[in-house]
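Encoded as structure tokens, the following chain is the form predicted together with its partner chain, with no partner shown.
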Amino acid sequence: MASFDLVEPRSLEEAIGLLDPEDPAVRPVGGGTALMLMMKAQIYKPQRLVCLRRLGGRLSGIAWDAAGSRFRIGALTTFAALEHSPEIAAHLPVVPRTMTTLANVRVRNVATVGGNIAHADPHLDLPPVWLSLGARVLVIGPAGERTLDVADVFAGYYETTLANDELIVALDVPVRPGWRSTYVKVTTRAQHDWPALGIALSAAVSGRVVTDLRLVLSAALDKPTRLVAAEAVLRGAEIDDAVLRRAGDAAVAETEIVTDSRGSADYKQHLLRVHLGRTVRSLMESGT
């Protein structure tokens, strides 16, 4: 690791300016938990570092909108403090369900809620979570501020359609009354391990029925995606095998899952049938 310089800008302002449009070398970290790891592997080798841990303002806390209907989420949130807001926890409780088998306690001290979103390694387990609640980004760059939805953030594997001297500031996301969400992490070789698939889903549910829904798949694909075909086979109807049967197969049509070391496309296929249907069948029972 050759020398580099660390920043510490104090307004957003100035972060910007330190940033530079054209040199990848010149990044911002959040907890830094991501970009070491890559640092450490020789995989980025940086000239600048703007650190973004002395903002504040906006980039920090949780809070609900004046119309009480969604939370906005600071980008430097950790997921510590997520994990532990008895807000999120009555309103989004698969937020906290989320934490328990992601990464451990020092990294969730440290990692940010913008750090995460923005590492866009499609094996991380909140992205697809935020997709499926249907969040958005607050993104501000010298051109000003933007919004755009958490999957248009994901450009493909490690890859966002940020720019280089773009920030997100903070993530919108709605709260439904009425819709219950869970997300599935399947793990195919340690039980602690990056998914083989990661399955979010959100829901609204009456009786038998699943009124409306947001399904996402994540981890078996280059980026979190929304599975549009099997939600549409989904959509309205009564729960029973056969249903989930076409979903799963509306879900494997409509992806194109590759081979690696988490399992071969075929078997991550079929594992994708049978955890689309047992996601739904518990999301039906939890009553959450």
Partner chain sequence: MSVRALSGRVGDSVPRVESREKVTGTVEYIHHLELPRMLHGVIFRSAVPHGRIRRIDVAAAAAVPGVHRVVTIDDIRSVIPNPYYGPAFHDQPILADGKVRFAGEPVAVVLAADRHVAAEAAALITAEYDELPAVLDEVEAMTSDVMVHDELKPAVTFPDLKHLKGRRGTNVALDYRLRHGDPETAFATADHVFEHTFRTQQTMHTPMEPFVTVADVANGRATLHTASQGPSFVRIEIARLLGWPENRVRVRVPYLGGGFGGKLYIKLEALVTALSLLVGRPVKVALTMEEQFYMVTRHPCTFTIRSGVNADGRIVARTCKVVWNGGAYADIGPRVTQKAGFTSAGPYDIDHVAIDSCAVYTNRPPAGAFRGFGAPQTAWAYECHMDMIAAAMGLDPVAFRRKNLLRDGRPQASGTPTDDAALDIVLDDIERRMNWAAPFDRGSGRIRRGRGIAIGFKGITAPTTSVAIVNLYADGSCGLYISTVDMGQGSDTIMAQIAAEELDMDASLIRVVHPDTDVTPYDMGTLGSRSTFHMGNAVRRAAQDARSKIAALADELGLPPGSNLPLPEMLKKKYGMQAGNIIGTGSYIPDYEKPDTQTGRTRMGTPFWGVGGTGAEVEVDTETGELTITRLISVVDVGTAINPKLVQAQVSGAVIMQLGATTLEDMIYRDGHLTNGSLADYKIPTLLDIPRDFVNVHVDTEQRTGPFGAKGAGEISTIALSAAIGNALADAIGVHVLDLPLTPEKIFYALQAAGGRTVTGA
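Can you give me the structure for the form predicted alone, which would complement the form predicted together with its partner chain we have just seen?
Chain only, nothing else included.
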């Protein structure tokens, strides 16, 4: 591994000042679980890493707002903290359930919420869940703060809309009473492996009718993506085999699924049709 400088700022302002808007070889690092692998493989060769681990304040912790309508999750919050939070389990149970097949305990003890989003690997498990929940991120840089939908962070494979001198500060996740959420990870090998595709679904259900929903596909595309055409088929519909077939056809038609080591595009289109139907039925039968 090539040599590089490692700096540890003591404030958010100092951290932003150490970043370089023109130099992608200067990069912030939180848990570093993915970045270290890229460095060992010589895929990424930094000149300077700005380590955020000594920063607290707005970048750390899980806060449940006074109105009881949303969570503010600091960017440096680890996966393990999410996994073991009683508040998250009570109000966003899809998050700890997703953790059961996400990497391993060692990774979850170190990996951070903000770094996971900023990494922009389309195979990751949590980003499609955040999209399905309607989460937003707070970003800060020299020009000030801005808030954007999680979906708007991703520009493509390992690409984001964040400037080189911007940092994710926190994740804002609304809680919708009465909605149910699930994430289905479809792997071709071991359960904890990278998915061939992932489906995240959050929906309001009344009897056999899906009254509203957010449906997201990941892994099979270059970024997690809402399936708006499939949503339109399902929204307001009483769920039966015919509706699920139409939704599956709509999902395949609106996406450009890629061929990779986890399967051909045709194979993953078949997986999408099958598992979209199973995901919707499973959600209809669940209570959370």
